[in-house]
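Below you'll find only one chain, the form predicted alone, shown as structure tokens.
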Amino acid sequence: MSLEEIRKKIDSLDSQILLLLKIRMEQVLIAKKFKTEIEDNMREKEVFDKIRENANGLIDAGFLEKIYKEIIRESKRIQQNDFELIAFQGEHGAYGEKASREWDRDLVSFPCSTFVDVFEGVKSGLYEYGIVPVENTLGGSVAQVNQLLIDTDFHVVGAVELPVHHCLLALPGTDHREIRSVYSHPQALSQCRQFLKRNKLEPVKYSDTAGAAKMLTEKRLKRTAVIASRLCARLYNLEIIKENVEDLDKNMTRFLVLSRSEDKEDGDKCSIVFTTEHKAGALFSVLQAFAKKNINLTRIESIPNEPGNYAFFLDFEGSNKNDNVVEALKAVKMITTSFRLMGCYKERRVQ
């Protein structure tokens, strides 16, 4: 072991404290929902206790305690703060969480193991936000999120429209052509495949493209690479090899920001979402109410909802407050057999 390897260690310690420190605090945030004071005197003489019985030699227990004062004293800063969390799937420097700041800024960004997760915590009034991925221009629709679409009555806010480029990351110090395996999300291989099949690179898939960086730090596998964002390079302490790694240069990923309440701004975009009768020209109908009022309609999707029904997802431009989207919105609710206004928000699209 050498001084250079040594000190690559402690970086990675380093990056992975930082991103430790950033989740408890997001804990904080969490814990503040179910308190009705921010001191607590008894919990904080909890956590000194422990941190005298697990100080070792190595350690002085004084100087831990002066570390947890500062902490704590963070914590009750961040509680006293209104701050709203915005829930996404997979862990930090998901596609999900750069889109989440793209939209706003000020919201914190709290990851998710699931795209359930996300819904069930807006439902619950932990998050006041979620954003989910819809559709991918390579990979099409996000079947899972559309399914819970269905089912929930949350309201669309916002919407972004994100250009997904993957990174090839390994450990700080790997030689490139040691590298045999790439662990990712199965979309971003998928996204990626031509570049994998075209340097002999096998493809394993994981959870999330973020969670794949977090495991090579922690695992430290030997001639191992993840594609993830550039953002998890930082996150994760990991080497760029090769930016922009997806086949085609026009990788678009579309997210849309879930709230219980309605978005009281006037917005430029609408989406719906309706069942029809199984006939011949039920579908041609609602496309044709909207034809009428010259909407300009971005965005259709058909999901299975039941056994020989579908349920149909419809985006198009305007307001709701707009007499022409009023009266087209009025015809395909006496067309359909179920319909619901999902909200009508702000597109943002990043360049």
Contents of the next structure:
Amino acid sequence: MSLEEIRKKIDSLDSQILLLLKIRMEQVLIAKKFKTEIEDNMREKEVFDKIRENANGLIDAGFLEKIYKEIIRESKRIQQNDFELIAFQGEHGAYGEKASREWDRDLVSFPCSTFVDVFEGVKSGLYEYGIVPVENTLGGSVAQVNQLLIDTDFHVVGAVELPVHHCLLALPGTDHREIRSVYSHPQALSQCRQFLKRNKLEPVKYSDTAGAAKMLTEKRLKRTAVIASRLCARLYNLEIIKENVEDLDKNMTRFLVLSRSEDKEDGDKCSIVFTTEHKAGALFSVLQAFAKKNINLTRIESIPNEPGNYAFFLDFEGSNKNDNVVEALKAVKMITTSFRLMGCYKERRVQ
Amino acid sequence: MNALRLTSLNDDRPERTVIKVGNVKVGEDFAVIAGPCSVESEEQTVQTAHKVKAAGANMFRGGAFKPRTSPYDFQGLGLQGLKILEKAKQETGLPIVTEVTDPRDVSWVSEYADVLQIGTRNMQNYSLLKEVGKLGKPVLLKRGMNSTLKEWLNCAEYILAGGNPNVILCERGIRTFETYTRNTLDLSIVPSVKELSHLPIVVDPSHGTGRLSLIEPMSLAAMAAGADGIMVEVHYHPNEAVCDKDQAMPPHMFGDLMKKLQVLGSCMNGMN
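So the form predicted alone is up there; where is the form predicted together with the partner chain?
Every chain and every other molecule in the complex is listed next, the one we just looked at coming first.
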């Protein structure tokens, strides 16, 4: 073992400590939603007792107390601020987090393990917003999210079209020629299939892209790399071996931003969801209503709802304050069996 | 030359090979590959790329893996160097020509490079030749400093036989008893290659002479001899060059050379 190797290990541990601190502070923010007052002396005593118990050997109790005093002071400061939370699916560094930052940098992005957790958290008020992917250029519609969208009464308050650029990441100091296996989400692996084949790398499926990066830095697997976002390189102290390893450079994912309350600002795009009667021309007449008012449709998606029945998602350009949109929607309401304007919002296209 | 089934110019293969690299058709257009001997830093590489592009170069060279005479000399930045070359390409749009020295690096170098260079010392590294033969990417095969034309064309044959038809030959000077120049630039090889093979050939007067003052006249001579292009070492600050500083051309001299090449080029077009 050399000094250089030891330092690399220390850098990796530091990145894990930083990430754990960040996650701790996030839990502090969530805890606030359950507390009436920020000060809680009983709880503080509990925390200090626990850390004192854990002090041993090199780690002195006084030293730990000093650190934790600072952590608790900062936790209180964070609780006093009115941060707004936006939930995304995946670990920190996931593409959902990148999209959330593109939408609004001031929001605190919050990781959830599943899409259901995102939806339930927004519903129960844990998070002010949720950001979920609805479609991808290469992967198509994200069925699970669309299914969840049918049954909510959330408002769509924004959309982000994010170009997805994958990076090949490895532990610092890895000789790129020795990499054999590459972990990532199956979707990401399939988007980089040619690259992996050209370099004789074996794809290994993992639950999510950022999760794979986190796993690599924790387990320090040899001859292994992951495919994840650029952001993950910094978060998990990994080295970028190669950027833009996707086979097609026009890979986009579209995210919707959801909230319990409606967007007050004027938008330029609308999303609706509706069902129609089971008869000839039912869907056609809905589309016709938009065509007559010269409204450009940007997405249409059908999702099986009940056996034999479909819910339709439709996105179009324009504001619900425009006369032609108002009239078209009025006409559509008349000819659909259920109808909901999910929101009128601004769409952000990231370059 | 029976062994040169794929490399020979003959009745089975009467037309000359044209290789598209970015917007350049090597074998049809005059290729000017310019840039530093080694990638030393992002600034040095990107700045030099901008300067050679402004002067009229249509490809950019730079070494990330350097086979050096002494093991104590600068060995190149490796993968880091490749990333810097990618940056230079993003900024200037110039295709990248860079050397590969190790068969294990071939797939990685081709992730970044538009043309893979096989250096003079590796001309007969058959495992390396077989590896680049599996690619679809163009390969610039330099002539071994002690190699005959036949040996050289046999090495090209290895790459073609492997399934990669995109080989550009590069004359870079050979060993003779002369010591004034670093090597003796063998320009007679240019029309000789044209007689025997359909492959395009470019000339490297920087290594061929090792003397700054000789690069311009030998570049012009290469064009006059019918070469399909030149490969010139240009450094934005030649005095700071980490390797081969005596033959590194400053950008202004390269600009002058480009102007003369243009005049000579149009003059030669008039003769044909």
